[in-house]
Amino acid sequence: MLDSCIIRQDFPILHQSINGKPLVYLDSAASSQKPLAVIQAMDEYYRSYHANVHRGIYQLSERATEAYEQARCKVAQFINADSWREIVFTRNATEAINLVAYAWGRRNITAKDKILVTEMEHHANLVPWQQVAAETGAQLAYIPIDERFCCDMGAYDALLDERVKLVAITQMSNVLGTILPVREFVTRAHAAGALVLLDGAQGVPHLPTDVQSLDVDFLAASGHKMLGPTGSGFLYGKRHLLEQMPPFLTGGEMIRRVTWEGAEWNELPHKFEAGTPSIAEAIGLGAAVDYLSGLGMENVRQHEVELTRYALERLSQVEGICIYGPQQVDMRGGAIAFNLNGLHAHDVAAILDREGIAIRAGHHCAMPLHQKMGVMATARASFYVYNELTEIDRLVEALDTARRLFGG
């Protein structure tokens, strides 16, 4: 188990007061927090060794190369990819995501395919592929989500037939917490003939990820939702298949030799990072993954499977509260979205601030989920590394405060 009172000393933010009120962040299913070894690593890159990779032949590019390089390894490591050839540094899971629906999509989906999706997903695994199948032609269709919230099995069997070319799916919902069983997901696609994008921005950061045993052909993660800062991301892709697909973006760095005629590309993954890339970003990940994997990931999944469950527990505690999501802890991560009868979740969500605490409220952007759902708007609670049963309890206490307030 983790000691969150330990973990909070690395998080200068978390020191601070809200209206007069110590900080209690309930946000990182949007965006987590930094610790000191994240900042001061960026620090120290701009200080110290500010330089472009791959292209000075001398001492401050080559550390900045090496620094840049080593953060692919860790990477690699962390999700257990076969090659750091395998990772491509993006900004987020969702230029990730766009990578693949340009330079696989595009290339290999026609009028006579179908892209399977499910009906909790992100935007950001949503409209790219509404995008692909307008251009193609192909079959966009969803897998339905059933009654505890979870993704009917039944379902998916009936829409995988031979036209489908892809499965793009979430490993862990950032509306409705649920988990996914990808592996059974993959294996069944696999079966059928269809590759898997695995959308992890939300899984990677708070479950073991690991790409080989769950055979996933693509993975799409954001860095600022694992401890890193903004701006960066990766994709994980089967070599093989990286190999196959032209780049998303060209100019300098993707290239190994430009005529007046054409160019060639660059070897993996350099083929996929066009331009000066977010270096300071780059080696700020490579400290979070440095973070996360001192802390154990499953230690990280064991503390988040102890808050979620007291949060379930105290806020079904709470009166005219609606909980989306499944019940079991086992089946659901650290995010929590909810609804308080006659109060507007925007409502909430202001007067909470007022408490010094911060949560979600809106769509998120899932607005085809809430609208199947029957809401507009749900505020969400999300808990990490750094959250405490305390503020779980402070959450609560608002939440009547919020209540009473509205005459509820």
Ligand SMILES: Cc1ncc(COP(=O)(O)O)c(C=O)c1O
Second form
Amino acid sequence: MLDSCIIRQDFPILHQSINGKPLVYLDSAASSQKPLAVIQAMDEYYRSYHANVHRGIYQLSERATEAYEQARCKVAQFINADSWREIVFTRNATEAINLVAYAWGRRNITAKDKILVTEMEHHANLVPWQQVAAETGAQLAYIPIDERFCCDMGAYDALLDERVKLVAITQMSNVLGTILPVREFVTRAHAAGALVLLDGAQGVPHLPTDVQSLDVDFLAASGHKMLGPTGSGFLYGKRHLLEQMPPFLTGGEMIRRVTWEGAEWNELPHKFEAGTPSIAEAIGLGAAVDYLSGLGMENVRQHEVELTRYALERLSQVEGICIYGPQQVDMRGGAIAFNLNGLHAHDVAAILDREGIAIRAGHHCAMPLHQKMGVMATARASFYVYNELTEIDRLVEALDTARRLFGG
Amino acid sequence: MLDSCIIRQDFPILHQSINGKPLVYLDSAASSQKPLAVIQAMDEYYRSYHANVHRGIYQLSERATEAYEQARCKVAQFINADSWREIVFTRNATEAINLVAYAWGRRNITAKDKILVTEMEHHANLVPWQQVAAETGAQLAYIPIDERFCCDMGAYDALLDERVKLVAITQMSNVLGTILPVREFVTRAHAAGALVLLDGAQGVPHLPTDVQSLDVDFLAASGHKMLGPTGSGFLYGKRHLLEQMPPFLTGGEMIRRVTWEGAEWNELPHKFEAGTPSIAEAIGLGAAVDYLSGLGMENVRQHEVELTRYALERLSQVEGICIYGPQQVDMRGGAIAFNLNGLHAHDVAAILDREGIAIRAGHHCAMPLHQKMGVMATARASFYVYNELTEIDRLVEALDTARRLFGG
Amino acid sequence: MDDLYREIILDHYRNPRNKGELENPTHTFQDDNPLCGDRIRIDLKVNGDGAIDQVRFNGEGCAISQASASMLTEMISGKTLEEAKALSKQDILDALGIQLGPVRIKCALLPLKVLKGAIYGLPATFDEEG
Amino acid sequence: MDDLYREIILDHYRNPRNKGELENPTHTFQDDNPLCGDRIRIDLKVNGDGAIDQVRFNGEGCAISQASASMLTEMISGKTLEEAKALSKQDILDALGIQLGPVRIKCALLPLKVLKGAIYGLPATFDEEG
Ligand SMILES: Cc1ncc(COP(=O)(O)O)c(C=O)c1O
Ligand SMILES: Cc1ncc(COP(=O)(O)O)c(C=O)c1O
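With the form predicted on its own already on screen, would you show the form predicted in complex with the named molecule?
Below, the chain from earlier opens the complete complex, with every other chain and molecule after it.
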């Protein structure tokens, strides 16, 4: 495991008490905390070289441009993209998926086509495709999950006919923790002539991710879930696809030339970045990527495997608990959804908050999945590099407290 | 005038030297610098209460939600919106305009309709309407500017027939400095049955702006040009219009309910904010608005009037200079575009950079306007609350240096 | 141990008052909060004098929403419709007597929203501006 | 006073070499950088041995782009097409002998881009990755 003692020193937010108890932050699947390196990179930008990028002929602007574009290169390397031109900065994973839905989906999908998503998708990788389907007349079909909380690959094969234009799947479920066999999904999709969009919002922060070996066509990710600032996210797209796509948002920066009659577009990736970009956010994301690379993504994954293993073991002993998700740690990440018998998840979260423990409760932006599981809400604990085993002990104790309070 | 000595203490970036000379930052029209209050508000957020907003039942998330929504209220008050529900946070003004172009424009504008824009629009308020026109078959017409660099209101009247659905105009030109008679534009547009979108990217940072008294239907603005962080901007829209519009980006946060078949949308303004929002950015923008309100927008305007008056006077004495924009300070803001006879604007900017002076050179995202003025590029100096008269002296001296270098 | 779950709230949650449904209600309404899955239905029987003779609630959800519904039924039993209409958000929060964050406040106010829906025959809008 | 505008650059800018156009060029190309409005055209006359007999450039723009074009014409005069093809970005930057930021570097390289366009009959792509 990583030495979380050392890592925790880099995260100022963790050194506080909530209701007199040391904070235990178990909601990284919603948004991760930020190391000093990220906070300071942005602070330094604002204090010493903020300026608008790309068109400035003065030193502040040149420094800002260089830092902004360097951040792009770091992200490209982090996911092993072939070129920095394949990285488009966005506000979050949601915007990245919408970009594809607007600039590729609405142009390439027609009434006779099909889009496949899994039953465990986050709304971000579901509602945009419902909208594309509604507007184009295409059919949206769901790849079912089985009783082990994994995708039913036989059912996937059965759905995958030549009408399928796009398979949009998550790399890791934000509810169940399930890790999908992405390479397998891609091979079959490509054989059927479909493209694959990977929602990496949960996967990229927690798993080594290589877009070239996965061979996905698009990848969306959230910077703020991988130690980066809010307002940061990105889209990766294969270059020839991005080249063919029309722009999405239009305005300054993304044009080469504008006349009274119309406009020519800028080269990649600027074609997809209209207006003043989120400069500090990109720089912060670059620092986050450096931090993660410094730890090593294999080590990050291993750290979370250990936390998850221990958590599953300890949690399964809590009376009346129901855990939703795969049991085997090699098939899952560190987002663990559960319910306590007879307690609403909101009440569980509220009691835990009193104990200084931050977890999430609700549908986690996956309402259809919850409907399928027959519950309106679940409680969810999720881990990251700064979590340690003793925090899981605190979680388990607090759950016992909650059970006693409501049981009695 | 404002006491820029005191104000400058709040802007750490200004206390540096470029090539051994104290930095003179004259590019605030591209992006303003940030006061400590803004930098620290974001820093504090990341160090002490970062969490995802809106759905968290723990204290960090509740604090973050409260700060995020308070920032929205501050922005609403700053432009005197009727309700915080009329404020949608965006990355920048460009995204705000695109939101309207997608969610209102493409739904309400048809082949028989007309859109009017002025000849001095920034690409952000031009290219999106070219795209709407191209996709819907509507006609895009240009309200011409006259030899005083003002809109020809007679020509506007002549263009304004019952086919016009939208008039999209800038509050202040980012090249010419021209302030448009917005109320007048609106009265005539509404009489003709057209809506008005105001591009406030330059206006809102520099002029007291009251959306209710202006009666504009939409207002777009950039947070990063009004002392706020990068990645911040907003759209104001009249509530009944926003209510009627379908969402733009879809995903988490913006839904009320999702089923396998489709989704119901959340209430305003969340319907238009898909995915994890730019939380630190909104908080930073709130702090920026507090800072500006503390100075008083009337005082900000007056400060810039004095700077502009002095700058026009001093610059007009520079040999071989041509200034593009109105002469009267009451008709204009503090963005001053010019060229030196025989020198390319790039060379001017590069020489000025050697003197520590940051100005912008190019087409300033207004290529058609430059085409009309018969130049490929202009140099532009622009002012904000932290600029002082002596910096204008430095600018004028450096222009003389440039002239000598290339003239000789 | 805990302000949020005062004994009275736990008591109403564990032993809800007036839980169930009425056969022929004069007024009925149902709504939910999809964010957390709280669901509340309220049935009223109002007599000729405009007084609430009988009230029942049904539903599922967290302790706050269920306790709030149970307490609300006690507050309005025997009252006139006019008195019930006059109930404010603050009355509910006072009865609960706890501090609530932005998410939980929606749980607490759902029953009142449903009651107003039953009385007016329409979903009430609680605009936080008001 | 200034590295960016070394005397040699100012000299080429003020007194451009080989400026103008050729009557019957064997190769010609024109391109611009719309960001700043720099525009360059290059005409070549290549003889039977594949050597560049005559070269002219025309255009407008900033001192960097114009000086770069002027210097480039001197560099390729009398050279073979093969030698001209072999010219790299670095060769141009070395000739200018100055440090350039990301915006100005495009100005400096526009003439080379146009030259390659003339030789290959196609716009060259300068991918900064390469
Ligand atoms: C699997 C998954 N996809 C997409 C998203 C959306 O991410 P964002 O809110 O950054 O757009 C999330 C985060 O909530 C997620 O967990
Ligand atoms: C008049 C005007 N409109 C729109 C914009 C675009 O602003 P942003 O880059 O923040 O989207 C600008 C800024 O460059 C501007 O000056």
